[in-house]
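Taking the form predicted on its own, here's one chain by itself in structure tokens.
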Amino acid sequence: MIDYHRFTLENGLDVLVHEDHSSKIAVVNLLYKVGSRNERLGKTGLAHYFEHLMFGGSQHIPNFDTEVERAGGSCNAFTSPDLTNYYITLPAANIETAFWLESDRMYFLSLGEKSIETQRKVVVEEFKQRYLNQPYGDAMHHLRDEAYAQHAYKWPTIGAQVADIEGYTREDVAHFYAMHYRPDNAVLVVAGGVTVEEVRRLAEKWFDRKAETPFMPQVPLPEANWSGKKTKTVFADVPTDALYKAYRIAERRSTDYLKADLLSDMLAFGKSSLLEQQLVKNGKHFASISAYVTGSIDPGF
């Protein structure tokens, strides 16, 4: 069990602190409770697009990466169907730089035409390279489309189609930012050579600002109830055949999810797993096999 202290600012920002005075390094992790789960058909991929846009500069910080490197740190981010996560690792003595950087892009992100169009081109190119122009790249598009009837898990975080990304308007982008990038929809986690008192002081200094509009979380459409088997065959120019099988499971907060997680590991995680031994090592039809669970807020697969 990791020891930590938790407090919440008046504006709703949830803060968790783990003190580790054996380290001279600190990590500042800012998680926003928004992912592709909070999108709608026709406007898919916005959460992932914002992961890129957040590195495009803010009102007082034209170049985010330059300031991180100047403080001796590094940064990165990722998007999932349920959340978007940003993190900075840097010397604990320079931790205030991370607070300054994260607060400025939470409240003053650059949403000018140049920034919007630059990141749009980057994401469209990523979509084409990773999902359209390589073998099996669009497999999850097909699988998710079959596994869900109407829930936003129906498409991957990159988006349902390139046309959605190409069609974002400045109003779409500004609305998404105001809706989701706000203190009452975020969790700040700080760990390393810091103290709770120091983190509280810096959090109040840099984040003690309320969002301008009331928080109205965008809840995805509930998934329709259905049972039975669905199949889809896709023909493409790939090196060899691939088989994907998905089973519907409970959300990650359910005890049934833990059972599914354990079962997937027993079946196909590592060289000693049951299916690896039977179908790959001692079989002649499969070259590799793996399994995982989605671990999502709503029921997954």
Given for the second form:
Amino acid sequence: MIDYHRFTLENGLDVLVHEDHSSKIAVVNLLYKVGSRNERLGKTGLAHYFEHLMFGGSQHIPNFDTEVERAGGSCNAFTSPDLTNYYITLPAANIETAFWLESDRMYFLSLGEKSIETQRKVVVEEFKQRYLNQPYGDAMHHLRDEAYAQHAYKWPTIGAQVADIEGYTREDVAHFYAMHYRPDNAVLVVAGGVTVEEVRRLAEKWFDRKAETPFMPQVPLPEANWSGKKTKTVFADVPTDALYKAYRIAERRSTDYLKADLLSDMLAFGKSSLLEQQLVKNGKHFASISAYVTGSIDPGF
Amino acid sequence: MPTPGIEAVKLAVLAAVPGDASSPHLNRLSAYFTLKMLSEGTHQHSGEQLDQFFDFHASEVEHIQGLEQIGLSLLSTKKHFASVLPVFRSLFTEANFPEERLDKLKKQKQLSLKLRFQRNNQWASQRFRSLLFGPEHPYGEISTTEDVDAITREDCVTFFREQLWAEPVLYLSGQFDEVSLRQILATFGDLPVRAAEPIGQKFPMHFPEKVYEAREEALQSSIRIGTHLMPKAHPDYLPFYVFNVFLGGYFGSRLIKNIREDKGLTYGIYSSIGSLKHQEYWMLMADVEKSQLQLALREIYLEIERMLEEPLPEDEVEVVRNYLAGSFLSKFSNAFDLMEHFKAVDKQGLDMRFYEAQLQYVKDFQPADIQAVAKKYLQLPRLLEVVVG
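Can you swap the form predicted on its own for the form predicted together with the partner chain?
Full assembly next; the chain just shown is listed first.
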């Protein structure tokens, strides 16, 4: 196991530190506990779109990326159904720059008109590039839509449809920021050529503010308790048929989840797995097969 | 390259792809399928037994299929490496080429060819490469499903007997000691090898005609623009390398700032340098909103021109210097990456000193120099433009 040290600031920010003195690099990783899980119908994809806006400049730092690069670093982020995660890798000697940058966009994000409109277009292009402009790209849209009756896992993080992305208003965005981007809804992880003392000092210096409003996140509708089999057939111009099967499993923090995870590996992880051997290598109908578990906060598949 | 910080061992064995210009299509496919078939069964073990064996020992065998190099690599734990090595070695000479496995691999390959054709961005890259190197050249060939149909077990067996393992090189990294090093050398010491036949290096150099492959149903247009460059040892290489970073080689690049962050025409636009044994090539890629294709193209060429003609602002130069210097720290922080960086220079006859010179250049370069050098390569008749969608 990786050893780490953990402490919580007064304002609720959870901090984890892993010291690795063999490295001259540090990574500053700030995770917000918000994802497409916290969206509602009609405003789907907002969490992921908001991730783009987090790079659009803050009150004291007009150009986020330039300042990361000037410090010899690089950065990126990703959004999942359950969380949005931002990370900066940079020379450990410049680590305070990362604290300055993350602090400013947690408390003082600009949310300018230019950024809102340009990133709307960028995300629509991302939607087309990844989900519409290639065979099977929208398979998960269909699958999730069948697998959930009402829970927000019903749509992928990119959003249910392009129209939703086109429809976000300035108020939607500002409200989402105030509701979810706050120290008591975040986990800061710092690893690499750093010490716990230094990280504690920097965390207290740059994340000293409390959130001004009580924490009331948008939570998903509980999934209806249904059983039985649902089937959906989609016709499209693709090279060959593809079959997707989903089975409901437990939420990540239960022991049943671990069983499901192991089971899916036995079925389809690695060349010796059961389905690979029986259906791909020794069968006539399958060119490839794979399996995974969604491992989500609420029950997944 | 011992890298004891990681409790795993990686051994890659890379051999030269034979340079047979007479029937490049079949020859390259023979190489592809022969290599794939090595782990589908040997005289001692069935394919299923091999799969079970490597998985059970927490080990992974990978097939490396490059334009110029093919081979196998083994990733294993320190604990299992010694017991897995002899079985890994047997893949190199003991394959028995079961017919039904070849049939399956052929069907899988045909499907992946069809998929590549339907994915506009993959097809654009394929067309680009084909035109850059020439459709008759092995680097530029486009295999068809009919070519795959024509491959027989006999082709694989012949390739295996007559052409595989030309001048192989063993690359070893991870946690190993003198004993395991000697074991590896003894295990591979009797691998029969042959001399490599050179691959012809004549490519089209001028591209007066732009290529546009329209696709009605496409939602985006995939743009590929590029040209031939020089080898890494050439004095123009480092200036061009830095020039490319400014233009499209990092997230703060001119292309990202204009085409994505200002105009929102694309999700991503990048330019990069591809590497071959004798030279490098340059490619710019973006998938853009279809109705804005002409605007995107115009702005791309405008950014190239501005990069070539206008003085580079000091602030931007500082950002690029710092960004690159920092990227060197992370580039060499992972044990297995280190070997990949070595391979990249080794194939052009250089060693790790190349990276020291590169870092020094990043710190010292004169903006005017990189512009003067890039001008030689980024002139219109030398630039190939391919658009699909």
